[in-house]
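Coming up is one lone chain in structure tokens, specifically the form predicted on its own.
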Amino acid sequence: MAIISVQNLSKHFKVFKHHRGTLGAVRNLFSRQHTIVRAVDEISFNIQAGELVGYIGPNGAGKSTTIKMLTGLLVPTSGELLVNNLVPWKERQKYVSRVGAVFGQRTTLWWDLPVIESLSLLQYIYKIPADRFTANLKEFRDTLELDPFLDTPVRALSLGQRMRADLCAALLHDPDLLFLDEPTIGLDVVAKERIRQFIQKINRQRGTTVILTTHDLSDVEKLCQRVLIIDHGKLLFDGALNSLKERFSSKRELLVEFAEVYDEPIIDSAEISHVDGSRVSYLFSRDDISASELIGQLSAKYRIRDLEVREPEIEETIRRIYEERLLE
């Protein structure tokens, strides 16, 4: 069942031309020339209930504009959009009661109030039954480790603490859909991993649909099985992360530890990229040879102690798509 249905969705903005100088100021009063910026240009996709989807693209690609339409903050120029069978900007009050949102750069909590008081206010705003509120708060206090700063004003929290509090606030009312915009921005490695584990848990155990927008592609790689890629307002890719890597990634890497040191352990269809004693790294193209075939050729010629196949980093794959426009 599709929880989000987007058909030919577009958002265009008028950008007025500004003339400089005294005469230019006069022209600005009487001549309002403008150009049309197609921030989002006829994109279509469906997202099923329970999916965890990465929505990625460079700055200015149209990610934020799309999310603002999905959350009801912007009205589209054209196209159709349904979320939970509701039109977000038309049925706003009913709609927001079923979604949650966390924006890495902004908080939804009250700046000068202790965290626990902000959460208590949200109980009344969302009309959360007392037993449900108590159960959710207890679970999130445990999994997000909120207790050390529940009585601390939001303005005094560290970035990692605030992000955990915002995640709790966004999920107290059991939303069907959660929008996450840069949820790990500025966090250290430990804090990032804690947030990622929590996102996975609420997606798998609660079935919450999650839309993740981020510039940290390691978030996408560790959390998402499906990705949408947008650039210049156009949807360039919609599919499984693995298929994206298989289709557009460059060379794979085979790390081999031989049982002894060989002078030149050369093999067809692969090039040696690094040698460290008995450890040798090979680069190969999936179009030329499979990993199993390459391993078979090596095993036939040399004694192997251990080996590992590494896929290219997702950053490299996405960068190639942006730079070379491989999907056009």
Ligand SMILES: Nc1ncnc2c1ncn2[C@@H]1O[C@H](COP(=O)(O)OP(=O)(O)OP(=O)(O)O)[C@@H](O)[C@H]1O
Second form
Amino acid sequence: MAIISVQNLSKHFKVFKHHRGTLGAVRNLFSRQHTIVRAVDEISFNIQAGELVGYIGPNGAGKSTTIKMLTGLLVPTSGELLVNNLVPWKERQKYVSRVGAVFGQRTTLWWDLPVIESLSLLQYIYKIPADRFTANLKEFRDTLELDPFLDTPVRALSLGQRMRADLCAALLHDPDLLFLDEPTIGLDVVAKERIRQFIQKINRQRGTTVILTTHDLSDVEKLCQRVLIIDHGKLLFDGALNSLKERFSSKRELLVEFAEVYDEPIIDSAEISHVDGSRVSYLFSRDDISASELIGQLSAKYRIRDLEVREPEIEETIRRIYEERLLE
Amino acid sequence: MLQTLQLYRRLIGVQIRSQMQYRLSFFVEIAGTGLIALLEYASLALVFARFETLKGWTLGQVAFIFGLAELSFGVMDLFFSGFDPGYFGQFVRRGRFDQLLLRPINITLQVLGSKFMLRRIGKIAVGVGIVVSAVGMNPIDWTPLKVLLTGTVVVSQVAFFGGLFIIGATISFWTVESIEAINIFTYGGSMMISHPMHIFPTILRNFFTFIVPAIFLNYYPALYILELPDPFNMPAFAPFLAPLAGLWMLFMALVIWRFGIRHYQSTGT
Ligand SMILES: Nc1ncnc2c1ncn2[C@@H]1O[C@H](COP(=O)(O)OP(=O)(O)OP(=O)(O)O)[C@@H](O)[C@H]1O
Ligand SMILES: [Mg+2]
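I have the form predicted on its own already, so could you send the form predicted together with the named molecule?
In what comes next, the whole complex appears, and the chain from above leads the way.
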């Protein structure tokens, strides 16, 4: 039984034509001229309990809109949505008590309160039993290293600290599901890594189902067995990241620095993409030749000083998928 | 119910504590809101320096109405400032309202608990002062019923103004550009109530009698307490309609509010 089941889910927004000025403001109230934005357009998927799924797509693709429907903030235009056996927006209070959510751009905590007071207020709001609260808080204080800023008001926290505090806040009540909308936005490499490890740990140790949106593909690469790609409201891909790589990956690259400058150091199974004096780069594909074979052939013909093999980056693959619309 | 009250108390506690963090600005603001209220009253009193009466009403009589409205608006603003349309519009646009929807407690209670304008104490204090001095200026023949009515009027007006705020907040789900228009509606309503209704044109007065029953919240109770004749020949029970009018307004506002939330959840912002 899937913990999330989404069937032909759509969200259309009416965007009203905007008139300017004072008179315009009055006209805006009555004007019915509008266009329809299909932010989410007939998407379907199921997610099993315990999965950790990445939800990616370019700006304006419909990720946040989907997350808002999944968390009950928005009512779908059409389609069916069942999470944890509930229709999120219909039974809001009951539903959200079993769910945690972090929207990277904003905080759930009380701006002027020290972190620890926000957390104990949440204990009260979610009616978290004292023993669970103490145990969870202890664990999160360790893993998220909250101690240095537990008594600092939220408004004074750095972005990374705030994100850690928010993650803690979203998990204190032992939710079955965790929704993360861009949890690593604006963080440095170290902070990102720490957040990733934490998310992974929560998913593995507690079996919490996690859905996260991100623009940083290393989040997905490091965390998610499964990835959903959305663009223009349509679900384009649902599967393992690796299979996406295999299907669309561009060619591998071999960078060679020869011991001398050759005129045209051609080789049959690879094409030259760039020449800069004695430095030459070749493009080749996995299907045609392996890296070691190619190096063997080259060194039989030419004298080589140094070389390096570059794998196609996932970023590059995804960029091509977005830009060249490879999945449509 | 008890739990709801406790929760409310804790949410408000947070607000008060965070306002107290900035002690100096807190006291400056209390003094500031008090001063503004005092200036409003002074400008009203100035009218009486030139004219003996305001369409037949003495300063003491007008001050009685004015002070009650000032006091009630201040108390309302203390409790309902989460719904202050100007503030609430921003609150929604910044996504804070979404954050409240993610918590497993009643949304109206959360908005009520999201702000508590302690500095309105300044306005309330001035309001009380004006009422007290008005009582001194009028030879009122106090009976238990009159005392009870005065208290009821304050509570009813708080409900009425609270309703105005909630309606204003609801409108800001649709539009924030029209915030000026919304303010005319809320602050205009409080302006009407703080003056004797017979000074306004008939059409305006009719609106505030039959559509928005503000006239029963101040003018009629004042006629009864100050023992003034009724120029509009309403039934004798008109002065006692205040609680009904106040609760009616609050009730209607909450109905509209529910509708607004549903609209918000289907359109987002
Ligand atoms: N409340 C709204 N009213 C009108 N249009 C909206 C509303 N919310 C979102 N949209 C539109 O719906 C589309 C999808 O937006 P959404 O925020 O879901 O994208 P996203 O994938 O989260 O993008 P990003 O990566 O930039 O956060 C966009 O075209 C956006 O302009
Ligand atoms: Mg988004």
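Numbering follows the first chain given and starts at 1. Note that the structure is predicted; figures quoted are calculated from it, not measured. If you superpose the two forms and keep the largest set of C-alpha atoms that fall within 1.5 Å, you have the rigid core.
In this overlay on the rigid core, Phe258 has a C-alpha that sits 2 Å or more away from its partner position between these two forms.
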